[in-house]
Amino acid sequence: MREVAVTAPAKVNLVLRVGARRPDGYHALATVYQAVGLHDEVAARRADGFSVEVRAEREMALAEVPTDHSNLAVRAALLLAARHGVPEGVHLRIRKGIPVAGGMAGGSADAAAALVACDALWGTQLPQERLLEIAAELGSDVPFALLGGTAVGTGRGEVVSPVPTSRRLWWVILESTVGLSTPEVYREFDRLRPDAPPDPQVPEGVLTALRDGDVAGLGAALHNDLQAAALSLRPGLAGHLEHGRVGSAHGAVLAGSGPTCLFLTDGQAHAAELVERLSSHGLGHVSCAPAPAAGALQLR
């Protein structure tokens, strides 16, 4: 093979508990995750190095995005190569679709689509399994962007269960124009939260109303712990959310650490009249998008 291209999916919390900071940094998480049809793609070819481009085909924030080895997606494809000896280099070429430092982790989605890329172009052929391992080392999203679908998050996320669904789901994404850093957030949440819990849990009611297609009661029990933490950096968020309550979106919820805002709608229809609705106050970009999407998936 010449050339590779993986596309890699957005991801949604439909709920996210965050415990205490646990001896080795990270805070003990429990989530669930729904990947939803909002993609970037990594296209990778051989070379003498390891080396990266990004793209984006609108207006981002695209100088919040490394392009040395600090790249998720890099260090996704040097942890292949050191592990598994590979003797050659690769360039990647990530086209963003996925608001960057919007928390809908496009990072672990670039480094996810890294992994299956190069893996694919060097002949590597590692099992599900394996590349699961590689990518929790990666960081806590990356597993999941490899799976897809909707699935419970514990550990510090990267512990992925996948969850049955009986119905599609259409949201929609309010994007900011400036983003959140991720462990300002973290260390926000542990200024507000002193007393979060050892061992945070899933509530069943969310797992309840995706196995029984329940829209309304999915909605109600949409739930992120660092929502009070980011809208305490960034005010403003609150009323982006309330103009989404306003268009009768059946949840609104702050996408992980923030800033993009999330709105759950009754369909297809009902999304397209949100859209255009918050479109017209100006706030950022808006898109709407369908939810499960699969993991990590080859294209050519």
Contents of the next structure:
Amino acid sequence: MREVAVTAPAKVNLVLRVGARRPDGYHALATVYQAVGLHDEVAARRADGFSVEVRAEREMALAEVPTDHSNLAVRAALLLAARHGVPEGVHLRIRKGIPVAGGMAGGSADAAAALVACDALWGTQLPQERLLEIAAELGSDVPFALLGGTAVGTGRGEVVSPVPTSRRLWWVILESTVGLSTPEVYREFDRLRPDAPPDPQVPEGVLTALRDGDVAGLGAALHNDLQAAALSLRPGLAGHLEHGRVGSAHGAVLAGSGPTCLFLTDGQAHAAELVERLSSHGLGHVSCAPAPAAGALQLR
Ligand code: ATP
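Could the form predicted in complex with adenosine-5'-triphosphate (ATP) be shown next, to go alongside the form predicted alone?
Entire complex below, previous chain first.
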């Protein structure tokens, strides 16, 4: 029986500016997303109903990933079927390479991959703009997982526009087996930052550094408004970030709402060196990945 397989990348936020909570409950965001070479894969087969199975490439908080219709990949399939009158169901098999609840939008990657896979399986063949609209309904980070590359995100993060870059970057990624809840981190952010502006902006410097391939400038420009909130909930993470500074990374920053820590390096050799150094501390799984990576991509 035919199976369609699609990969989708994890994201990092080079800059994440968080504004005040909007009347609809979401926070206004201004961010620079970058897709990194760490992927989930979603394989889709025709079925009568909608179901999902999940496995992981290595130890991660798999128990937190729902296997019912609340799984974001299943929600993506259900929404696509409902909006376009598809009379069939699908069985999804997810292979996770992106840490669960790690701030790297793994659930959103699965939703994006499921949309592309089901669109191919069912032959709906929607134009990218339509897929982006459905993606935005599913979650703020889903449109970017479709698009990949490097992009500015505004609104609640769902309005994405690609930005030019001139250099391949190498990130070192330090995972934690215990996730952090994104809503909890936002609640802590609200407590710590009652003065958050209504209209956060992406600083020009980060876009200039990306365009010029200035890794040192980019390292200095890394910024995450959720970091203080995540560190307040998990103080030990400050020490993890410090290890990267000692290891001469150009910059260290928390991934989204954490707890994954990201280190920007000089290139592949420097990244491999830092992976080895960080691994010796036994803090969690450490890997390196190039960026920018492509968005959701059909493999077969
Ligand atoms: P967020 O995207 O909310 O910022 P995150 O990037 O930190 O979250 P995710 O791995 O996307 O982390 O998962 C957040 C939560 O979403 C999980 O704890 C889980 O309960 C739920 N979830 C739903 N579907 C999935 C999925 N396919 N993969 C992972 N988590 C999922």
